[in-house]
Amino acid sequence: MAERIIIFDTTLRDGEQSPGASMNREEKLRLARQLEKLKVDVIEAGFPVASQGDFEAVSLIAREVRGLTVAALARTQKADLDRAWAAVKEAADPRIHVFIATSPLHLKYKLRKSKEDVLELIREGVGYARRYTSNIEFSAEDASRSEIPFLAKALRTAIKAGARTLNVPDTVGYALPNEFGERIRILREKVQSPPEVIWSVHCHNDLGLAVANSLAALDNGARQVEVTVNGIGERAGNTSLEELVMALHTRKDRIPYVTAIDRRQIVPTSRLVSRITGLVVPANKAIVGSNAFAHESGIHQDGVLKKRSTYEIMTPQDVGLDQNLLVLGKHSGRHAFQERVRELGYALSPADLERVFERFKDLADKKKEVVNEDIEALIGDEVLRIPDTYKLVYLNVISGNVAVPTATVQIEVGGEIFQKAGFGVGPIDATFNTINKIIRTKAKLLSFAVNAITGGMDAQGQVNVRVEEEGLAVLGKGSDPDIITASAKAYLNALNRLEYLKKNPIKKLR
């Protein structure tokens, strides 16, 4: 019988550390609920000591999401551990995830501590966490560049202090599959952990080897893999959940392991993460990219038409691609719409449902086909966002190859309507310039990206912008069948986020 692998999802913690991918509390809860539907085993909900917002998000997830383990990250310091436990203590199965670096490089330049100091911090930190719970995971940061004798001693120390999961991270994506697998094997031989201790790995993708390194670790005794949806995370990201899970499923002839993941939820989860973070999934991304099951070559098309398995090693249905069919249109009523929202996993208040339904009816008048992705984009615009200081009331843009791009914009600020007109080098530039004139912001546009939410000429456009002001960088998102309107919504969403952060500053760890 195939052995069961524990899927530890850190999209809400390490994934959120992708530049520009920060999430608010409501977005984190929505994603946590989707991860529960995906049937991951563990959610690392955040780093509670990092900010009040992160603490509140972890606490909310711990209370609301019941079908899995909820973990909180903490350093070996008592303040971190107290904060982590306060955040997760109401979870159905709370876990404290304790970490400290063990590589010579980190000891010398980051921690500025000796090996003996680090061993004592592990003893004290894990032992202190053990007062709260027996579900403790210990991570040796930068383990792939740590000296094996000291790393083994650090892991033994963690076990003696009370850790029951040992995590070996390839923190900077430095390892190669054969050496990483060998490192896991040697460590297990040297540490001689009790049978109940689970070995885990957390691999980064700096050399594009995170999934390969994780698979090599499984072959050498690891039984938990730390992953993120779409592989997002610091720098080049983390082990991709969907790639790891589908590798195990597709090649079970050579990789005799199983997971509890509901594979039909892979694509919906991927799209939700992309929508919340604004990080667009590349078309050629394995498993969830738009080209993953597309065939342009005539030879490939001919083969697939005759027998899909000639050029497809898995089916679109395997990962949930059969769930985006047309369901609703302009003649649909509230009851049908409410049922579709419920099927998508959203529990909206009557007021929120009414707002989204009105937006849906407007969209259905413009689009012939309204699909799940459209509905989720509307929910994201109307519900899963911070309170608006600035609201778009009216937008009219004149542009063309013989006209000076001109935008007229009305914005509601504190119940009062302001209107101005402005020019630009293009229609979107004119729109942004006019918004700036009304709000008098000094924000700078760092990036602008537009993506079609669905296929077809009448697809909704989703616009993601990043803006920066006085050292604060935020992501703004907006969707609309009209790209210029979507751009205005995204820009105002970013400015609203800036305003929110000014009033609710996040304290960052140094």
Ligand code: KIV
Contents of the next structure:
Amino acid sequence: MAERIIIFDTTLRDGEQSPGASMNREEKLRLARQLEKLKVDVIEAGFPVASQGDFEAVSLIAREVRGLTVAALARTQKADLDRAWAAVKEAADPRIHVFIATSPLHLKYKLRKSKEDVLELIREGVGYARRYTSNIEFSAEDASRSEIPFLAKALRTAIKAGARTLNVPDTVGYALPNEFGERIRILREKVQSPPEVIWSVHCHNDLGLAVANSLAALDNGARQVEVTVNGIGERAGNTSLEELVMALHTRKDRIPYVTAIDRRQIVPTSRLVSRITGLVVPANKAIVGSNAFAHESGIHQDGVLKKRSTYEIMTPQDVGLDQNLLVLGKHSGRHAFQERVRELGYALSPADLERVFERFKDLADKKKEVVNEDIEALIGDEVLRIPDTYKLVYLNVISGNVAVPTATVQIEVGGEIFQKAGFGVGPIDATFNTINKIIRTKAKLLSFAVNAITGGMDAQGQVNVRVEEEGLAVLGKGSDPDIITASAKAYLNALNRLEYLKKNPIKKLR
Ligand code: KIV
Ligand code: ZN
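Same protein, different condition: the form predicted alone was shown, now please give the form predicted together with ligand KIV.
Whole complex next, starting from this chain.
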């Protein structure tokens, strides 16, 4: 019988540590609901002591998402542990995830502590968490560069203090598969944990080996794998959920482990993560890239038409590519629309639903087929947003190969309407310059990207902009069939986020 592997998803915590990928409370809740639908076993909802916003997001998820374990990250300090517990305590199955570094480098330069100090902090931290819950995970940060005898001692100390899951992170993505597998085997031999203790791994992808290292760990006794959707995360990211799950499924002949993942939710989840974080999935990304099932060469196309398995080791249906394409059109009524919104996992208030339905009707007039991703983009635009300080009221842009690009913009600020006109080297530059004239922002534009939400000439444009002011960088998103309007919405969304963050600052701990 194939053994069951626990999938611990940290998209909401490590994934959110991808540069510029921060999510607001509503976005995190939406994603947590989707992760529940995907049937991950554990979600790490955040690092509650890091900011009030993260604390609130974790608390909300713990209350609302009932079908899985909700974990909160904490260092060994009491303040962290109190905050983590306060955030997850109402979950159906709360977990505290305690971590401290164990490598010589981290001890000497980062923590400035001796080995004895670190063992004492593990005893104290895990012991303190144990007063709250028995569901405690302990992580030895930078484990792949830690000395094995000390690492084993640290893990034994954590078990004695009450940890039930032992996590061995390759924090800097340094390990090689054979070496990492062997490390897990040796540690298990040395630690001799009781049978109820689960061994876990958490791999980073700096050398592109996170999935390979995680698989090697499974072969050596790990039974929990920490992953993120689309492999997002600190620096080069983490073990990709979809790659790990599909490797286990496709090669069950050689890797006899099963997960509870509903594989048909993989593509919808990947798209949602991309839309919320603004991190575009590369076309050639395994499993979820837009080219993952595209056969370009004539020989391949011919082979696939004769027998799919000639060039396809999994089908698009296996990962839910087809269900993302369920279509609505301009004749779809309010009821069908409401039903689709519900199926997508949103619980909208009647007023929000009405606003999104109005936008849907407008879009359906312009675009023949409206797919799930269009609807989610509309919901993202209308509902899942922080309170707007600046609202776009009117935009008129003149452009062309002879006209000087000119924009007239009206923005509402605190109930008052401001209007200005301005020029630029192109229509988007003219729009942004004019917005700047009204708002007088000091923010600098760092990047600008337009993507078509779906294929086709009538696709909606999704614009992501990144702006920065005094070291604070934020992502703004906007969607519209007109890409200049989408750009204006994205830019204002970014400026609104900056305003919000200035009033609700995030303490950076890591
Ligand atoms: O990479 C890492 O070591 C981590 C730990 C907090 C688990 O993210
Ligand atoms: Zn990590």
